[in-house]
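Take a look at this one chain, the form predicted alone, written out in structure tokens.
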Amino acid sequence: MARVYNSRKRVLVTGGAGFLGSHLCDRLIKDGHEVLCADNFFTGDKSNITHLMKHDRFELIRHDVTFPLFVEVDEIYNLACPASPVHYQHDPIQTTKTSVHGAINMLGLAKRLGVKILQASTSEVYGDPSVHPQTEDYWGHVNPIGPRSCYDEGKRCAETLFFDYHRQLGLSIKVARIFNTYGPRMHPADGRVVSNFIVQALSGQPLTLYGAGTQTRSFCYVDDLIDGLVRLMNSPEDVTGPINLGNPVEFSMAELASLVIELTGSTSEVTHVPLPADDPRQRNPDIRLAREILGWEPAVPLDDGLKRTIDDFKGRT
């Protein structure tokens, strides 16, 4: 059973040494909670959490969520899964296992303890959308057998499991559909467009644009996203989600490339290469539910967030 000693909670963050996970650990420590960070370090990095290692309310365990975990906690944030195409396509079978077996194991832990569990789902559940912007009631347009399917369908199956545990067993769940997020501690080789462009611009290489660069994304700064996750976890019991969390301001890839070149002061040019398979043409969240239910919306403009992210990348080179 969940502990009820005081308002301080012991919170499990799976994937806690990753980009998003490490920022979530920071926020939970700042809020006064104890944090148990679990990570197998496939894409996570100890450097992301080095500053927390001596904190008396932080604990790290090396663990792969495809195996059961037996701990005592009051809440669970399930963030464990490679999230960039480069990483999740490296071992697609393991990616699917992480989403599906990981969800089963963490849901089982939450059931045993009787605690709330939040699933970090993704905008990828919408696939290459035929509805724009994407609302939570849109079922998606996803290729089930393509090179991105290990991630897309793995996350879709995880959502299915979460809602079946909720309906069948009464488990308290929260599901967040996370749209493109960027910020300090992004892996420089994760293949995502923001990190790609920044690394290329800082090194004077040409910025790689897929296709004509007209495909669009919305970019949410990491601090805003983490605030949304915490608000969702702390929302009333009947708020299960799924709820979109992302920035509704849309940019083309060509616009992003120009902005990164400007902010880095780079002399890099732009080169065009063919579009990868199943690459979505548009991706933009409808965040009306987040605004209405959580009182949440992004506050950090792209210019400001990119400046902070560029400074972080400079500090690591």
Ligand code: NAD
The other form holds:
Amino acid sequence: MARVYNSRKRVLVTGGAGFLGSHLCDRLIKDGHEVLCADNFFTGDKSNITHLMKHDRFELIRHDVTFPLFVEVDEIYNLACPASPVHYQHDPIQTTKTSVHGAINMLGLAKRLGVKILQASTSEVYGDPSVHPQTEDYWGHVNPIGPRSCYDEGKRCAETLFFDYHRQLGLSIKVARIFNTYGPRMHPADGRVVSNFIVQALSGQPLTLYGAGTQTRSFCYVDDLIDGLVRLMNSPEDVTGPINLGNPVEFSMAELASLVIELTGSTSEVTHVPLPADDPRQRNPDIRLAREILGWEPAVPLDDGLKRTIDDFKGRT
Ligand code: NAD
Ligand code: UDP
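Now that you have shown the form predicted alone, what about the form predicted in complex with ligand NAD?
What follows is the whole complex; the chain from before opens it.
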């Protein structure tokens, strides 16, 4: 099989010091490219990219994407945006600005340079879905004024901007709808369910199961997800997406809690706490498009991925 890339490129990764961004930087460096990582460190951390700092093909700039950026690159991955509900609800106005102004600024950069740009969109564009599993042609069921709206509607507006730049200006775009992804380098305090449960299980604290724990999610291991993003970026020009990237194996949060307790060998119990507002009841990607167009599907099952993630958390505590 041909290599994903045939020649070296200069690639901008916004949000490159975050969880997914840092793994994407690793992958692009491994593939032989030059990487320019732009991050304002709102939720990202230099420790995620320390190992890259001395690499001669890696460069870091502190930059907030709500302001214009003037650099010269061949490709742009736009990942800058807090992803955990705790973080994106901390400053919801800034979250919307990051998605919307950030998209406008990065699209403007791509337009000036005439380069391809990939948007890290999200399954949250489907909201609390009434179609299950979610297909890309489903328009979603989203509350425009709730606590999750800054993120959901910000990402929806970013998708609109991407498609308008494509239709109106002929810009080459790629839109990935990413479903819940987990793995090493998740921030221990970011409040997402996998990191919360692992931290709680390893420290003998009760696992905080929101609501009855019957709500479902489908968890994709980070290496699989990054491979999907790179394949999408390198797909033929007429492939714009949106395209779902996620693991179609669905678990309830109660099942996830039991699995984390089992894999950590923890004596922790489960405690029920109130379900947050607008928490989607179910989520599962239909990945037929990704299979057909990108030849992509996740390879790492949840228990394997959780073991690797648990080892990473153990190494950090
Ligand atoms: P993360 O919070 O670890 O990373 C986000 C990064 O963006 C951080 O490094 C943060 O400092 C940076 N950032 C935030 N606001 C910024 C700004 N205004 N300017 C510059 N940098 C800024 O989250 P993640 O899980 O790595 O998510 C990365 C992207 O993928 C996000 O766009 C998110 O919406 C999307 N996504 C992630 C998931 C998931 O399960 N991890 C699911 C769907 C979509
Ligand atoms: N959740 C939970 N306990 C936690 C954190 C989250 O039961 O400590 C639940 C949450 O209510 C949601 C699911 O786990 O139903 C996934 O939450 P997360 O914040 O990871 O992502 P999102 O809701 O954005 O999919």
